[in-house]
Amino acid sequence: MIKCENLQKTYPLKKGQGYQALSGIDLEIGRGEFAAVTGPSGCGKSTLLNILGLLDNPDGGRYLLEGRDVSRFDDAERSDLRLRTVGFVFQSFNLLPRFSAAENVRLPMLYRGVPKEEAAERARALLEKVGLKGKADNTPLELSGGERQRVGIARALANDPVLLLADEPTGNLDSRTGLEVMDLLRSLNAAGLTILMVTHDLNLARAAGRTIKVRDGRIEP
C-alpha cells in the first residue's frame, strides 16, 4: 500500500536556515495493516502524516502509494487522488458546527460529484455504521465528544478510501470514550481498511497491530 524511500522534508526558517523535519524515512505499510506512529513532539510525525495524506510533498526521496510514485505530483493531482483514496480523522474533529452530522458526512461526496440524494442516503448509512443511528440531524454542538469523533470517522469513510489517516483521534476524549473509538477503528481495520494512526498514548499504540517509533525525523529500529 505505502512505500517510502529516503523521504526528506525541510521547512525554511529565517536567515536562510532550515528545519529538517524528516531525515531519510524508509517505511512500508502493507494493505490491511493497522499501524500506530509514536514519538515525542516535534519528531516529524505530523510531517510524515501530511506527506502520506498527500497534503504536502517531500523535498527528497520517493513516496509510492499503491505502486504509483506520488512524491512529485502537483497540487491538482494530489488533491484529486486525496479525495478518492485517503480519509482523515482529526483530534479536533474539524466538523462544520452549523451543519448536521449527515451534512458533514456527505460533503466529501458532493465534492467528488456524487448526486445529492445518493450522498444523503450513504451519509445516513455511514452514521449508522459508526453507531450514530438517530443522530443524523443533530449538529456537532448537540453531540458529545465521542459522537463528534464518530461523525468524523463516518466523514473519513465517505468516499471509500483505501487508506485512513488518524491524527491523535482520541486526544480530546476521555479514556473510556477513547477506547470506544479505538474499538471502532479496529473493527474498520478488521473489515480490510488500512489505517495509520498518530498517537502519544502508548496503550493505544499497542492496540494497533504495529508500532512505528519516530525520533528526530527518523524511524527508530
Contents of the next structure:
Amino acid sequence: MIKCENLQKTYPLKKGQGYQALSGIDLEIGRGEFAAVTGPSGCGKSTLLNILGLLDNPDGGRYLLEGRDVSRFDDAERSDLRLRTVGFVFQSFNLLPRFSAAENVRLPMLYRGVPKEEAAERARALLEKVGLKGKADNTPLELSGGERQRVGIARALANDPVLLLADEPTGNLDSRTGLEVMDLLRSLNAAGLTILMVTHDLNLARAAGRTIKVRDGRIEP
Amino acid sequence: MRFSEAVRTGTLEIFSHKMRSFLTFFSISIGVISIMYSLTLIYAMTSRTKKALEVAGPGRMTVEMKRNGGSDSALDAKEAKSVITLEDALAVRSEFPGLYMVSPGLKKWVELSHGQFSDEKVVEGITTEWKKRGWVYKLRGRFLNQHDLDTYARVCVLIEDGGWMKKPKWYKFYGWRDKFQDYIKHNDMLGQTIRLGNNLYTVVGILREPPAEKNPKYFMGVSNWDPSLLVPITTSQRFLNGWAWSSGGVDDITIDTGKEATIGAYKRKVDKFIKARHGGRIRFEIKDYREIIKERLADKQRDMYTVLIIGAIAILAGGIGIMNVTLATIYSRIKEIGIRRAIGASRGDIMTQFIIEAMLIGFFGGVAGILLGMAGIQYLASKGDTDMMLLQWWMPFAAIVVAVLTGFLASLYPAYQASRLDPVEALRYE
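Return one more block: the form predicted in complex with the partner chain, after the form predicted on its own shown previously.
Then the entire complex follows, led off by the chain already shown.
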C-alpha cells in the first residue's frame, strides 16, 4: 500500500547549506498493518510522516501510495488526495477551540462537500464509536485530554481514510489514558485500517505490530 | 467547503474580536452613509433636471441681460447702454414665426392692498404667450388676453398655492406661511378690485397650482421671485410702480423652439437678430434651459462631490482596516490554517474562508451604516430637505454592494498570503 524508494528531504538552513532530514528512506507498508516509527528527536520521523501524509513533497526518491507515484504532486492534488485518503492524529490534538466536538469531526467532510446534515449525522456516529456519546456538543476546552484525543481520532476517520497517521498520539496523555487511546487505535486496526504511529514509548511501539527504527534520516535494519 | 460553514466560521471570528471588528464596521459605516447621501443627491438632481425639462419642453431657452459685469473685450461696458425690451420680444415673434413661444417677462416688487390687507408681492408682467410656459394650473375666471395688452387694461390674475394632498409633518413647523396665500384662500378674490402700487386692478382670473406632490415646479425649488400675480406686460410698463431689476426694458424673453434639435440654430439667429436691433450696443446672453438647470444645481453638485470624496476616503480607510484585520487574523490563526490544511483543506478553501470573513465584515459594517444613514436621511427629510425625500429603495442595496465589494477586494491579498502558508510550518506554529 505504501512504498518508498530512496526518499530524501533537505531543509535549507543558510546559504548553500541544508539540513538533511531524510537521507534515503526505503520503506514498504502493507494494507492493514499497524507500524510504530521510533527514533531519537530530530531523526526525521516527523518529516517522514509529513511526506507520507501528503503535507510535504520529498526532494528525491519516489513515494507510491496505493501504486500511484504521488511524490511530484502539486499542492492542489496533494490536498485533494490528503482529504480523501489520509487521517491525521496529533500529539497536541489540534482541535479548533471555538467549535464543538461534533463540528470538529464534521469539518473534513464539509471540505469534501458532504451535505451538512449527513456530515453532522456521521460525526455523531463517529463520536459514539470512539466512546464519546453525549459529548458531541462540548467544546474541546470542556473535555479531558483523553477525550480530546478521541475527538481527534474521530475527526481523522471522518472521510473514511485508508491510512491513519498518528504523531505521538499519547504524548500529552497520562499513561492510563494513553493506553486507552492505544486500545482504540488497535481496535481500528483490527477493523482493517492501516496505521502508522510515531512514538517515543517503547511499550507502545511493542504493542503495534511492527516497529520501524529511524536514525539520522535512515531506517535502521 | 460549504458557504454557510464559512459564514458561520467568519461570524464566530468577528464576534470574538468585538473591538477590532467594531472599528472596521465604523469606518465602513461612514462610507456607506455618504454613499447613500450622494446617491440620493445624484438621484434628486437628475430627476429634477428631467422634471424641469419635462415641464419646460425640450426647446426652451432664455434671453436675458448679463448680470455679472464680466469683461467683454469687444464691447466697453459704458458703451453698452441698451437693454432688451418688449419690442425685441415682439420683433423676434414676428421675425421667427416658426418658434413655438416667445414670452417676455417683467417682474416688479409691488405694494398690494385689499381692504385692511396689505403685503408686498412679486407681480409679473406677461403677454398671452405665457400660457405656453408649462401650464399646470386650474383656471377660474379668464386669463389675460391680447385685448388687455393692447388697451393697457388694469386687470390681473392671481396664482393660488395648491397646498398639499397630505401635508408633511415638517411643514407645520418649518413651512413658510405666506399671508397673501392665506388671505386669498379665505376671501374669494375673483371679480374684486385690489390696489397694486398706485392703481386699482380687477382680478379677472385665479390660477390654482396643483398640490405640491403633483407639482413638477415644486421640486425645482421655489424662489422668492416666483410671481403671485400676473398683469399685462404693457400695463406693467406704463402704470405699475414697484422695484424691478431691469431699467426700462424687460427681465427676460423665454423662447421655446418646440424641438430640441433646433435650439442651437435658433440661438445663433436670435442672438444675431437682437444684436442687430441694438446696433451691437447691448450685453445680453442666451442660455438654453439645460444650462440654466445646470447652473441652479451647481451648488448641490459641489456638495455631492464633497460628500462623495469623504465617502470614498472612508470606504478606502475601511478597506485598509479590513485588510489589516484580515492580516492580523491570519497571523493569529496560523495554527488553525495548518490544522485545516492537514485535515484536507485546499489553498482555495483557505482563501475562500478569509475572503468570506472579510466580506462579512463589510456586510455588517454596511448594514450598520444603512441603519444610521437611513435615520439621518429621514431626519433631514423631516426637516424639509426635499432632496432627501427622494431616497430610493435600491440605494441601500447599492451601498451594501459597495461595502461587501470593499471587503472582497481588501481581503484578496491577505487571503492569498494565508493560502500560501506551508502546511507543515503552520502546523508547527505555536
